[in-house]
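Below sits a lone chain in structure tokens, taken as the form predicted on its own.
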Amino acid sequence: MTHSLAVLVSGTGRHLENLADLALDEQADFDAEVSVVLSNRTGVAALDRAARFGLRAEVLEGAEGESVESYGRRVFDVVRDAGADTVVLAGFLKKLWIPADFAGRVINIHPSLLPAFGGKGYFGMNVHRAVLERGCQVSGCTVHLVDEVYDNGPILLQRWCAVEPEDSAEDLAARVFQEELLALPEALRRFWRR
């Protein structure tokens, strides 16, 4: 059975491309399909690199004073529309409401091993940074399921890397992100298999 992804996203898109070309190959033992591209941001790469694979791509961005729940409605309203039974936020930085109806099929990376360096404002270089900071002799992703509260669902599957002595926070985030590139889809198939 192919599963149908919407996949959110707010910036470079890298794992939306990831998810694509692992879609697109037929060795690759990942039966997905990318149905829709949201985000909440115009003029991200996200939706350059969405256009190339030739995905329906949409912006949908916050109305001034809108509610979670009011944003949460439209964006669920264009996944039902395109058929997507999974979504992913792929970098996406908006707080999200979720419907009963997806409550336990929506999906995040995160760029730390959570619960470390989690929750709203850790995100991007600030989690690579704040890992850093700590002193850490490792660091990793975790893709887990998405609740109420940032970085809080159920864990899927982490994986880790060293911190190496030298590390910048750019450094840290592009071994990091290699890890993210192999957890995300494992942790799909994983997901779908249950």
Ligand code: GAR
Contents of the next structure:
Amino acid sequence: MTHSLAVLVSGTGRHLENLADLALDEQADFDAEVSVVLSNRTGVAALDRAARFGLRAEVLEGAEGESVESYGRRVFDVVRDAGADTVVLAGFLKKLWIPADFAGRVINIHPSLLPAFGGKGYFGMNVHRAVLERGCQVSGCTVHLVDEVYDNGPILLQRWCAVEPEDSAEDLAARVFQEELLALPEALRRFWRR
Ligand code: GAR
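Taking the form predicted on its own as the starting point, write out the structure of the form predicted together with the named molecule.
Complete assembly follows, chain above in first position.
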């Protein structure tokens, strides 16, 4: 069965590109299509990438004073309309409310070995700076199911890498991202096989 992905983004969209590439690659053992890309911000590179792949893309900005639930309802209206069966948060940095029919079908990738360096404020480069400040010798990434608490749901897959003594946050981010590129598709394959 070909799975239908809704990919939610806020920024660069390298994961979106990786998933869209894999979906087009018949040798990739990745039986999926990206049916919609949803961004909470206008003008981000992820939307340019979506356009290059000819993907349906929607921008849904949070309205002033809008509740998390109201925003989530609008997001899942689009997800359902696109016929998606799985939602991937690929660098999506807004809190997401999940309706009952999508519970257990929303997957996030986070650039640390959760439960370390997760939760509010830990996103992107902040994570890698905190890992270096703490003197960690390993780092990595976590793919997990999303529940109502930030970076909290059951873990599907983790991949780790060394932290080198001279690493800048950017060096570490780049090394972790190489693991992320493998972790997210592999976690999806495993998730779909369950
Ligand atoms: C990725 O490194 C992802 O792990 C991180 O944002 C980046 C998105 O990159 N997500 C978080 O920090 C979530 N808390 P991309 O937009 O280039 O795919």
